[in-house]
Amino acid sequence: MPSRTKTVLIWIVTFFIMLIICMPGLWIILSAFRTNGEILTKPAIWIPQNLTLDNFRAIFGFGENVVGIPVASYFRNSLVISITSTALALLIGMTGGYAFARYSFPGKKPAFLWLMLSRTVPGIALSLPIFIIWSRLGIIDTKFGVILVFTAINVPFTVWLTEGFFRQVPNDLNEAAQIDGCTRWQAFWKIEFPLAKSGIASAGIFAFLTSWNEYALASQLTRSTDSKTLPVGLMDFTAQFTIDWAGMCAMAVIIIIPALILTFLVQKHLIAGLTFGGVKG
């Protein structure tokens, strides 16, 4: 097969695969600008007939006899919870990753293996015991309780990712800096941290997106507008016998936009972090 034909076939196959992957997201975005009647029509209408912004107006309470969703409160809660849990996960995970990469201590391998295995447990499987413990501690329906859970979820992955990046940084650089008069902390902050910052940024991005999109655990731990996050707020569109699919899709678009903006702004660090150590000179 000629090289040009092979390249064209690869691009065509890749295009259709990406189209299949992106189809659910595209359908949600289109449905956010459609009416419930058009969404529920059978047979399905694939190409929207009448696009409208009424779903977004309804969410924010604009219009007659419309009760808005407290999007601002949900957004603020999501932002506070995601940023705080990400910062804590990075602090703990970076410390743990550095310790696993640089130091030898008894039980190092079993401890690292146990930490990685803990991440394989589905979060929803822990929802009942967490709910019982949090209830007895009195931190159900609080941002603090959700932050603790999200931090615990993100720490194992952060440790694993940062450990790999710190291991890639030659220890000779640290030793040379200390010979030149730097303390251990100064050598870390001035030498090792800048070299591993792409990996740390990648870990932070993944931790933030995990916290931002988490629904299962957040829905079990939050009840009021003071602690509900945006994904949990999607349930405000469900009633006993009906579901406002158009409103739910509009809310989903509002949830997606910040994540897309963040990914776009830090894509340079994300790509560098994911490929760090993958290419040897």
The other form holds:
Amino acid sequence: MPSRTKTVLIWIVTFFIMLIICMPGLWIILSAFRTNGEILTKPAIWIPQNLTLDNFRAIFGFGENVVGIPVASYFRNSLVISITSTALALLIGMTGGYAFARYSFPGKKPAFLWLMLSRTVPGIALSLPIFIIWSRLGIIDTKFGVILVFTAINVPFTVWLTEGFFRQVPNDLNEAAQIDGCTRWQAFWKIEFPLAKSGIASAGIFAFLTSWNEYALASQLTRSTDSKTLPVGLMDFTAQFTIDWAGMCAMAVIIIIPALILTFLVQKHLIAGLTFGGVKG
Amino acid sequence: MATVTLKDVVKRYGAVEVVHGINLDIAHNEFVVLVGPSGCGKSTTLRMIAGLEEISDGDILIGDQVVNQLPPRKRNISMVFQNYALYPHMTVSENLGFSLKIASRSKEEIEAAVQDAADILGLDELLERTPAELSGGQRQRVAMGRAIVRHPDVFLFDEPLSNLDAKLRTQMRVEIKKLHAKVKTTIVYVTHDQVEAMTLADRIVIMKDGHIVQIGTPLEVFERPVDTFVAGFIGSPPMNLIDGTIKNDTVVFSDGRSVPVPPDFSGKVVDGRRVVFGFRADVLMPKGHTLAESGVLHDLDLTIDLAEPLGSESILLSSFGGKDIQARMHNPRPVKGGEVLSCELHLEKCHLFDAETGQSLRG
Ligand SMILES: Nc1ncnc2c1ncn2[C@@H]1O[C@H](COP(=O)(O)OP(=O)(O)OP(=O)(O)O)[C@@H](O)[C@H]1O
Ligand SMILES: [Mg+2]
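With the form predicted alone done, generate the form predicted in complex with the partner chain in the same format.
Expanding to the full complex; the earlier chain stays at the top.
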């Protein structure tokens, strides 16, 4: 059966492409459970000989060879910074998106365009000016300083995504709600917000992941356990002459896990969000 | 008493004026239909009454209260939207009860009111469904149900039937009329369909380009249109309108044929005046196929181009006075194209309009 062979062929090709795409991720997860020696062996050992949890023990400060890296502090910093900046970005972005979707005001189109264009500037290009201003303000190496930057990074995308969702909610609904006795505000919370929920959830996920994974700017703006985030902390594993690959991979897994959990929790919304909210007419 | 009064109401969008100072008095429990071609300002007027659109000038009163500045929720009105605007994330019963919930009524009260509305509109079976699981006609009914649960002072409808197919539209039209008989309320209804306007309205308000052209009962606007616009807009088929000139108490048309000046207009026109002669298909009928009518009749021979049989009558297409016209044949017999029929024109029901302004010359 030619069509059967074709199907099988497609499956094999798909599998290999998938393997290539997933390889780095798999390698990180595998390496997190191997010893540094095994990771560095040449030629490479693909199938791990003996798996171990030592790397994780070392990170969390028990076991034989303790790594002197305050992972718990970094984790807390990451959490505080990501959650706060996401919440702020959602609040600002959602109200902005709603305004762009519902109201007409002078300069609306250029404003929206500029908001989107701001995304084209690579964040790192702004790092020097931000660094200078932040240090003058004395908010270098504070969570507040990082939160401010991350919020600014996330707002344009949140505005863009939620604007699309609010625009898909017919304006008639909010008018019907007002006639049914709602104030403008009630109409928003009871009708438009629930209907744009999946868009807002996806915007939230994107904002959170951006903040959670951001490295370039955070590495400039943070110094100590006061504000260093997990991705920045990852670099603590590189000493002058050695790199603790195993420890680094174990920590990378720790970084990935919360993001994965969150994504799974809201994936229903995420898919709805990407397939129907992102498309704009 | 829920009267609605519009006093010199103006609506501007920026520099563009779309409603030019309209005046309208709507009585308690009256069913008023705003009708007119697309873009004439019907929806805008309705939305100003609802409070969804600010008025640029003038006053709107509901009862004795000036409501210019009141938000929609304080006007005690309900509105049925063209695309129904049901809340998609709520069930039918939640949709119906939403306004009462917002007003923090008790659970029992809401349930009773929802049940009431469901009974009136036959929605009992649908209460637990969401709007996505309803047909167009059912959605329409839910939208009306949502409007009636609060017992508003005024109902506003914006082309509620235009998304339904022809058969359902006729059916829902009857239901709306029944609804008005059941829940006596002032209704303002917008449509561009003159049949809907004629069948539903106590009074019709005909609008054009942001002006009110004529206000009257369906019969008044049908029988005494104030200008050629109303004459052409109301009634189906539209009134035949033919350009002509007055000469010795007759109207002479471009093809040389003529008819006497209708009795209502004699003495009101002088020789040489250019006019538009108007008559409906119903008043021009082949001899032997008329409804028994007496009065001033004028005999005409018509060459029939085409006959459209409708069963109990036929519409005859012909040309007269240089225009394509339509006549009506009761108890029809087959008519061939090119056949010449001797017809009579019921002169008392004919109209004369000024050729320039289009205004009726009835005076
Ligand atoms: N937001 C707006 N800004 C500018 N002009 C508008 C706006 N809304 C409506 N108009 C204009 O006002 C006029 C009246 O519009 P309206 O919606 O009242 O027409 P309508 O009689 O309801 O027509 P239809 O039968 O097509 O619904 C139109 O010429 C329209 O272009
Ligand atoms: Mg309209």
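Positions refer to the first chain, counted from 1. Because the structure is a prediction, the values reported are computed rather than measured. So that the term is clear: the rigid core is the largest set of C-alpha atoms that superpose within 1.5 Å between two forms.
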Problem set entry | Large Cα move at residue 9 between the two forms, threshold 2 Å, rigid core | yes
